[in-house]
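This document starts with one chain, in the form predicted alone, laid out as structure tokens.
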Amino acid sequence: MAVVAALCLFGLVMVGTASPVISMAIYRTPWMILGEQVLWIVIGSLAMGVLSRIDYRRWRAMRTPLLVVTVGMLLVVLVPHLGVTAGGSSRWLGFGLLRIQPSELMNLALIVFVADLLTRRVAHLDDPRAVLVPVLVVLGVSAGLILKQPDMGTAFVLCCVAFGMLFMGGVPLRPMVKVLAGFAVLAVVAGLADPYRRDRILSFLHPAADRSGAGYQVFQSLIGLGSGHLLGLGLGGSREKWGLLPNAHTDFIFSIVGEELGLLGAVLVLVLFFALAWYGLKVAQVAPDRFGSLLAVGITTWIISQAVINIGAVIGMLPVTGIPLPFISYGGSSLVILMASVGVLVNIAGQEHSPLRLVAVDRHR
């Protein structure tokens, strides 16, 4: 809870100082967005303290309604009229600041599918009809829909997920590798197939194709990075976010943390996120059963994969996908839905202690 804390602290200061621009532009007011990340933060908390005392097996009972309830969720955000579209994308529910994203409760619902499943057969790990087969469908239909919104990067998530549980919950990696590759080839056709994602793709592989175009968030994003060397321009010195770089307060925050706080705030937040990797992972090794162990390791996955796809784009190193930077980008469901899951994981790490093997059985039998 102390890293979470702090990782929403820093990203209150950098939102604070990323966002006025923008937030003048549209609210005639700079303090405008910062007010509503306070509120998300506020929210965020009470929802985290509420699941951290609810007991965390209760949510294998849920793993059926919360999983049709979302599916059905993202099923309506498609439907015009209904779904709230911004910047070319349909992903939310709702209005004003009462919006939902499904795509984001979609991770937790399928976390939780995963991890009961994965307990109740763990005699049968070796057969991938009974594990690797339910857990495909349901990704398969999840991330088919995300990606019709169009939102790659929190499908690219959900499929980090539920492969980082069914190899930590020790499914022979001789299918997985084989359902990895088909994947990868259905992913390329996906991103190839839809006019948005591929320029996206594309100008990942060529950056210096399209500049001006495609290529231009990016470069906007190194200059920013670079301009920052070891301490930066100093806090609210930045000058990307005066129009020059694109989503500067949200899925490119990272990029202005780097530029106002130079290399040494960079690493900050990566120490911070590998301080939560280790906490999350040290729960799942001491948590009281499978399901816990699961459940934890899922949600640590959520979460770790999120920043590397996030500050990966940000850097050049992978597409950019549009995703947010977890507790650090201005963000509202996302935040709160990502707080909400902390709760879960300090739910299990508050129970009672005792070391569990992921893998409860001997493959060589």
The other form holds:
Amino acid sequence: MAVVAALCLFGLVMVGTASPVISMAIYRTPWMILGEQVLWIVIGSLAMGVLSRIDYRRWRAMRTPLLVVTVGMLLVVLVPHLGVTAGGSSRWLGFGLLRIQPSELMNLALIVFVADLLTRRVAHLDDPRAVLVPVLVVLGVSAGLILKQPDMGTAFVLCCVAFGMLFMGGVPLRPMVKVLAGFAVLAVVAGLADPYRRDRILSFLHPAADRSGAGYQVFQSLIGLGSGHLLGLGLGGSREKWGLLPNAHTDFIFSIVGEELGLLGAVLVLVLFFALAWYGLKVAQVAPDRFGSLLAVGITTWIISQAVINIGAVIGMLPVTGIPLPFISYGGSSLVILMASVGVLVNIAGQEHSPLRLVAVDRHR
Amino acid sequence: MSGRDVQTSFARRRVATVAVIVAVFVVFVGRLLFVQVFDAGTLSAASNAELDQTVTLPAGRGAIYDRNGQPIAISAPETEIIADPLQIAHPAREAGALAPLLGQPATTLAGQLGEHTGYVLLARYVGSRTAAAVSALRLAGITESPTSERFSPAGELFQPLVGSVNAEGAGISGLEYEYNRTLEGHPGTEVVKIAPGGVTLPGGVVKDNPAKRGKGIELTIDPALQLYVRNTLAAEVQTSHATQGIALMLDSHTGAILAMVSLVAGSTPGAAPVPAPSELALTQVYEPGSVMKLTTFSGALTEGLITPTTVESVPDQLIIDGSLFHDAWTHPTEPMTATQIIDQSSNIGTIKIAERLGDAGVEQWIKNFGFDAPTGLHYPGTSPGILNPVSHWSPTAIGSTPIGQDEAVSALQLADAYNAIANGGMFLPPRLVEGTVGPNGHLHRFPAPAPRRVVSTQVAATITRMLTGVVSANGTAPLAAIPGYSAVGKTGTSQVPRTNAPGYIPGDYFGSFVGFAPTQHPAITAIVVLKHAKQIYGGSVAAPVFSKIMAYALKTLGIPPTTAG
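Alright, leaving the form predicted alone aside, put up the form predicted together with its partner chain.
Starting with the chain above, the whole complex follows.
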């Protein structure tokens, strides 16, 4: 929780320094975006506090409605005029500040669903039809809908979460590897089929080759990081945020961190996420039951994979997919849902330790 | 699968997961090291290439000061308003906003803003308040650029001496041109980081090569004398209907120019004279006439060929190699002393003495007084004068050269020659610029040029005595006499040669007077030249000006009167 607080506060500072330029451009006042971020963090903190006091086991009962509602929202997003389109993607529902991204909620729904499934069918882990297939069906439908938006990043995070949970849940490796190989082939085909995705992927391979075109954003990001050097240009000293690096306060905030605070600041962020991963896996280990353990695994995988995909893109090692850096990037619904999930994690950690947690077989199966 | 198996598998797979996370962590840190440390130089260079813009910082032009340190020409920072019409989508709207600020009709501005060009100067020299108001409008394609305006507090008083600067502030004439390299300074540069939106990034000034302000120059000119000389000469040019007037005043002891005025008649008859295109005392050479007789007399006296009382038999005309020379007045052949010859300015008498000195002697003594050589003064178009070498002399040259009809000299050269007599035979190279003025206002004097002896003290004293008669009641220039002060000098009246044919322009004369005062301890040496005046003789047109300006100058400088009057 301290780590998340540190990340959020750090994020607040970074949004504060990265956003005034764009805020001026949009709202004609420099602190609008920071103000919104403060509001979202307050809401997120409330959500985290409330969820940390709600017994995580209650989520099991919610699994089906959650899944149905979320998939329903994903369908609605794709309906023209109902979903909000921005930057070429239809990812949002609602209006104004009350915009939510159903795909974020999908992560939570998937985690609850998989954790429950793996707990109920712990005796049939070796049977692909009992475990692997249902998970793949839900994953396929949700990831497919999200890809349709299109939102490669979130779809990829969803896959990471699903497979991370299957892996930690003790599903045999062989069928999983086969499926993963199939996914990889599918991903390559899907990636190359769509020009929008193809451009982003190819530009990642050669960022400097097309500095003014598809590779522009990543190249600007690298310039920012390089200008930061060891100790950075100083808080507020970023040059990239002055209209050179698009999405400086959202998806590419890590570049601003590296530019203003240098290698030191960038590595600090990595360390914080590493600490969060460590804490999440610790919670998984000490969780009172298998469901809680897998819930912790899912939430941790979600946060960490999203961070890895985001940072990987910013430092030019992964394609740019357009997902925010958890807790640090500006971003309303994403921040609230992530903080709420951490609340769940905290609740699991706070439950009494049970030596039988992993073998506790659900009696209601 | 048993519970035990699941538990073991969880522990094993947890280790694997941690390993994957550590691996990603290590790879990311490694990549950050590569980007932020090893590649940092290249990447920050790329950043600089995107953002850096070199801005020129104007140096600020040095001022020109008079001998009292008061500015004659000084630059003040100003702002000019420039438009880039290619960036302007709504010329009429922007013109409407600018019109009241710039005080120009909106229709005119709209026309300028609508031109298909990238640069239009809308207003030169607007005040800082107007510039700020224009800036506050935040109009597309309108920029404010720092510039400077050259002011002359005394208007045209020091023209054409000081000269002028062009729109870019570079000297194009006069001393502004001659001393441009000293005055202009070195513009500085500044590398500023400017974001694509045009915002100058905070703390973005990277390299600062400060502008080096130009040095000022201090002249030897005395503003009070300059003003009086100008007004007096202007009045004379106007009343005498002269086409041009030149007056030059030297400090006898130093050769420093205290006042220098060049006027030409106004464009319409009766209009006030205006400054000449250039400083005629330095740039215009003319046949000087009788004032040149000084050199021949100096030579003859120095070489012992004559004394002041040496008597020559002087007819009123003389034929040399078929050419007729004559005096300005008719008289029978009569005995004249050398003193009478110069006082009455007898051409024939002078020629007789020149014949004693010989061709080479005449030429040498002209040169001894600094003629036919650069004056050492720096001013655009300064002329060394024209003197035929003796080897090219025609047989008549021994007649025309000593009386100032075969050579061309500048008024400054004449003043310098007479100043050598005033100064006891020591020739003082003229001085116009005292030195440079540093940014702290400190004057760095130029080394004074070395004086050079032309004639002995005795010869100088002799010539001075011989010339005292010129301003006496029966001399050639009684009008040059200075009330309260004894003075010596010499008149000159010469014709203006045709430029495209042999002979002279009828009715066009240079009338001049050159001299110094007070006689015994000269303080001021001056020359006055008028061209094409109603009254042709130097004694009539130039001498009165000499008298007035000398009287004023001597009083101003606190020289005690030497005579009652």
